[in-house]
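Only one chain is shown below, in structure tokens, and it's the form predicted alone.
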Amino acid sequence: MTQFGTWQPKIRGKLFYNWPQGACEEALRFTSAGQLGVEPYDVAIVGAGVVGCGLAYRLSQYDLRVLLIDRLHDVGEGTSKANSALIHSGYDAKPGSLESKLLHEAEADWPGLAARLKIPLDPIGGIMMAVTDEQERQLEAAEKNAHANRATDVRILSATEIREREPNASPDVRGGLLVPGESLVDPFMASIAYAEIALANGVDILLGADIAGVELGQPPGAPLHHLVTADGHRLPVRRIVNAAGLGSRRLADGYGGGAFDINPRRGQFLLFDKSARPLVQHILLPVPTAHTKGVLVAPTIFGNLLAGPTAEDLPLEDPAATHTTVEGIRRVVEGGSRLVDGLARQPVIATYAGARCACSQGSYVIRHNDGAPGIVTVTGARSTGLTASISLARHLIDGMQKELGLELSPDSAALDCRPDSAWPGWWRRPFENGATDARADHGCAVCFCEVISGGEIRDALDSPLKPRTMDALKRRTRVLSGRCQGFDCQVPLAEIVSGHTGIGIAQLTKNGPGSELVVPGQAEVTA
């Protein structure tokens, strides 16, 4: 199979979409719970972010019945899709937490699991900068709190060693801390990989299924509970994760978990042109606060330059989460420039924000048997989910075998990586390697900002997930995400996608119904 080419594993798991008639093909359709089989699923997970992704991975490995269903219509399309995109090596973390031993364990994980699982990473570095007195007076403490999280490599350096390193650094530089740790990583592609191999292990995926209620097994503590969806349909599980993020809450009301709170942290974030990229040559970091990380300047693994995110706690219904602000904005520029000289001064082609899972009663909060046996709630992972997935999987199913009776026996047919073919076509050029596709549509761009074919776009298509919107596409392909942002590419982008589907040009979305692309009643269909 070429470079190019569609992984098509042999698929074990069940996919469906919860759309309208029109928006995806029949076959993807999910209409009746029958479809997904009358055996109880062992584990059900609510949440397909990168936590609850990396969960079900890790679970296919075994041989166990899985769900793992989403109100939106596609994997890490929540929080995990609007991130600051790095591996953290969890030198700020507080000693001794379990946020410490997950960031610990999964730092030396990630170089293997990307490989394994064709997930762009780049080990780029970081260094963290003083830009006031105070903040100088903080580096020997925070010196020493990297220690005490196993991060022995990080040091002290001075201001000529940063200006060394980083000649645009802000003038204000007092000194700062070398991260070696710290990764570039495509938050995107992590959710996916991990989705893809477990849809070929036979976990079961629901996109677009919202959970109303759960009913709880009667008599009250019998092993079999139903997930019921906001149409009605009723799943039957016995064990239920709810690692819904912004959602947790509310879920947690239908089985009567116990008291946590959370609310929407928003993080605006900036992303610069690629013509940017040269300014920096690490990932740029502001001394923490007890509130938040900051806001950072980084390159990202696509080759564009990001400033942010800002941190703004707002109320948990507030539609506003994933706005961005002129506010915030210019706080995440007047941020970004107190680390880099003439950050302002370049070229932007996107803003965009995200809302993290905000909780008062800490990071990772993990509470078994939650309200009913059976029942683990996993809520508070902010911006340390993406990193500690992995490692957090592993300690779900350590606590679901102790707690909740989980018995594990390893399925010996399990896939525990993905093809060549599966690295993404942005990252591992064709021309770069030799490699040759001899189909003619892998020769002919679409996107030419990022410079995507129409080949790769037919086997984002045909790969395991079956993405059906232009923002699943855009994550996986990079096709929308250039300079233009969608000016150029996004019409013939929807005629490929709507010749390769059959799906209509009027029913095609951005993220799912009630995103069309089109306004009702404008679509003129032709020959």
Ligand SMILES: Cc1cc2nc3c(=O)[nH]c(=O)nc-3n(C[C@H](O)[C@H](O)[C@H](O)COP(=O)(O)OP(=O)(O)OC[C@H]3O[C@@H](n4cnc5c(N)ncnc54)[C@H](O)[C@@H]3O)c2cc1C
Given for the second form:
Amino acid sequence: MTQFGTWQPKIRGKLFYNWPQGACEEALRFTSAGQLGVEPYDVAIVGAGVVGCGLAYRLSQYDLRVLLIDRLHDVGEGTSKANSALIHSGYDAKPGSLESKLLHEAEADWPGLAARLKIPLDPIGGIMMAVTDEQERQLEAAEKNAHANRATDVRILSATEIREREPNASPDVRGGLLVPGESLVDPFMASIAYAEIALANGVDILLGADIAGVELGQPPGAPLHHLVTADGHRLPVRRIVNAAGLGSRRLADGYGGGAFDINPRRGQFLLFDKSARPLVQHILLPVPTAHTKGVLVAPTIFGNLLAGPTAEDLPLEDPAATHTTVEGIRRVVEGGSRLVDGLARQPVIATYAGARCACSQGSYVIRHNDGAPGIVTVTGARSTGLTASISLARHLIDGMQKELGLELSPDSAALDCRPDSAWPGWWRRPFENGATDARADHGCAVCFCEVISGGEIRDALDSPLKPRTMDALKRRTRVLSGRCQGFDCQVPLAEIVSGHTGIGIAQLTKNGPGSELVVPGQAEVTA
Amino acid sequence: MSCGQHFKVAIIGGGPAGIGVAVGLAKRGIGPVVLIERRAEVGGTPMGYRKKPGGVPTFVEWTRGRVVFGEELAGRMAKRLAKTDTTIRLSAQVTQIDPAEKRLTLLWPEGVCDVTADAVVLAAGAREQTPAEKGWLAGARTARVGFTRHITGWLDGHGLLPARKPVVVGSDLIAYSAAAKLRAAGSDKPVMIDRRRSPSAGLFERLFFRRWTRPDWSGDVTAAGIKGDRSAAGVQSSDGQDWHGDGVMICGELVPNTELALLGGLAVELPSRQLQLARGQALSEPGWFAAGNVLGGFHGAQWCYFNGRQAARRVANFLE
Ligand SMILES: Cc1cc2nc3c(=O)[nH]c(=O)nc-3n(C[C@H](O)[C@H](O)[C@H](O)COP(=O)(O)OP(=O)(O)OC[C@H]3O[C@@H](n4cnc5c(N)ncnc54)[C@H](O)[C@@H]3O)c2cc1C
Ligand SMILES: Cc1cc2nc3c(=O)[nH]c(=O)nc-3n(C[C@H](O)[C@H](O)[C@H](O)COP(=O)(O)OP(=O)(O)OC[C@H]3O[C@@H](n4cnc5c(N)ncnc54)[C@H](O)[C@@H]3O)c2cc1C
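Now that we've seen the form predicted alone, could you pull up the form predicted together with the named molecule?
After this comes the whole thing, all chains and molecules, with the earlier chain placed first.
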């Protein structure tokens, strides 16, 4: 029997939570910069979204001292946790743009990459649907544009051809575009798997560390900088990659980075129950407008059906950037119903919103030696960063070699995939692998909607990134994400986490400090 | 339980309704019967309502004309069940059904297993409606947005208050009992909001809970958002009304647990998730029945128990 959660070879990187008095064990707690060693890092990546994690994964293939930092208490908890979860073929990009190039490369990478990361990918393909005469007239140009983006398999479909493929397509459908290169992916596990492999290969990971400033090398131009956390820790680094997404502007201000303007473009989604999944066979895309790709209807890799997103520009730092609104969700239902008949009747399970990092200077702004030698700014990964994470990482490493003098020698001991013994994941259930024979807790459900066992929660807790928040467990196991939204499992789940880690149940949080599950400051009264 | 075992009757769910079915079948001498419960104990929803000094009793025991704690009522039912020959499977969840074959797939500590039966009763109970299902409540996704089940889980299970300044969303009996439980455990006076103009709980029920609290009521809320950064800070309506708090409790408005039926292909109405009954408690496929709160609406625990007994009668008729 495979003992899940064990990694062979051993994990080489260090993992810490900068979480004073927080809900993690002492051994995981960051108290002083000395815990990371005295030797400066060759590269520090600020921002452990899918972009930062992808870069850490690629850099971990070389003999380098690398640090990956995020202010949140898990990787991939920013924009990377709330998106459409699609691998895009780039058929609708601007031909000749960096985005077009990155997506074209990434589309070819993903099947092999998903196999190495051991995350599910479903190449179901997309159909862009024209539902007005005007939209129908745009199809030819869209096809041409796709071919210019080297998506040569894209072709026009007649209304009849669409109905054959999509019996529930709106009766208004006039025609469309078949886009075979679009796929479904698990967006959460992409960041997590990248980061797990990076950690195994020796990348250090520091979570809960808000980088509030950068002390540039002195005299100006000297190659040693310090990252300074909001609570005063100083971390010596030779090179910095600002992959902080919507935090990239504030961070860049700390090192005098060049001009760019970003703002959150909110996208609201509606998630339908699994009974709605058979309604569609492909990713159904609307004909885009100049401002937005519009509301799409797509299955999720988890077997639900998704509609969204909206596109609403909000000011930087607006906390509402990830809030849903009654009005926004109404527009999602309206938009989705233009593509799929009967969508509004489907039972819903949740709404959520993500904030795209919209940059006035365009998608994928990359600056080398920005503000000071050794600093790279990467921002504006607006709508495609999940897909492009792998090709972007390569592109960034190329740039660092050329512009920052980064020298690379491959680490012969580095893994490029998660081992078979990695925690299996919700799509590869232990009881389908015979593990229930040895561990009864793999057969005892705690989340009834998604049928997740207590054993799987314990396996996830033991996995390399030592997830310690409810949301971190949710992204790995799907607990709390079914139709009852934690009604049945919240408290039993907390009991399992507390029992397995020894963390007091009243200390447990949804996603870090300030998000305690019960009013803070109470002592548990044993029943 | 060896895989592929066959029973005369299989009961999905060991709450008051499922227990009622098992007791009713035993009285008629029908067997073998299996009762499958996904929790570690039988008794269902009422079991979470522990008997505590200073606590709030919320379950009406009509047969004795009094209001008791859930675990007292369910405990008495469980005793009656223990006197029968019913095979009881705990920590066993039915994950899939095949209506035509009357086959159930279940996950339990020994693995995955199928059982078949001549008749099946769905007694899976209900849960509370989520904000997304309500449609009029959106906003931030924060900590301390919970359900009544979390109040009982934290309070009765661990002596922890899920909210000190609660905003209760909903206004039925469950919402009032949730408000009373919180207040009795030391919370501030709860605020209660709902889309309805006036509370859906009846006057008698509201008067009963007045002993513990009389929540600050606001009705007619047509669109609102949960406020807060990392944890809930209250609710704000789109027309600017603001209710502060440190936790939002989503209470009542039960949604029947009919997903097995829906995903298995039995007739279920959408988006309400109501079972479509052929007649009485019989479902769209012959040999399938339902009892208790899975039938939709709100019913007290004792009603569910007797509804289970009635289902047993219908099952007996079917088996003849
Ligand atoms: C509605 C919507 C739909 C989308 N659909 C798709 C899709 O289908 N396919 C696709 O490929 N892409 C999609 N995207 C785009 C994709 O989600 C993003 O491009 C990608 O997640 C960006 O990753 P990132 O790492 O740049 O940013 P983030 O995930 O935001 O990561 C940045 C990280 O930096 C951290 N950080 C910020 N400031 C600091 C600081 N000072 N100190 C420490 N840490 C800091 C943050 O906490 C955060 O974790 C969509 C996006 C949205 C919003
Ligand atoms: C949150 C909440 C609070 C309530 N509060 C009150 C109150 O204060 N006072 C009051 O009088 N009534 C209250 N009620 C109503 C009360 O629950 C019912 O009166 C009664 O418990 C319903 O009995 P039941 O057997 O139909 O359902 P339940 O008691 O819910 O029992 C259903 C059982 O089926 C099991 N089950 C479900 N699906 C499966 C499956 N697939 N496999 C195996 N087992 C399964 C469940 O684990 C559960 O034990 C409340 C209901 C809810 C949901």
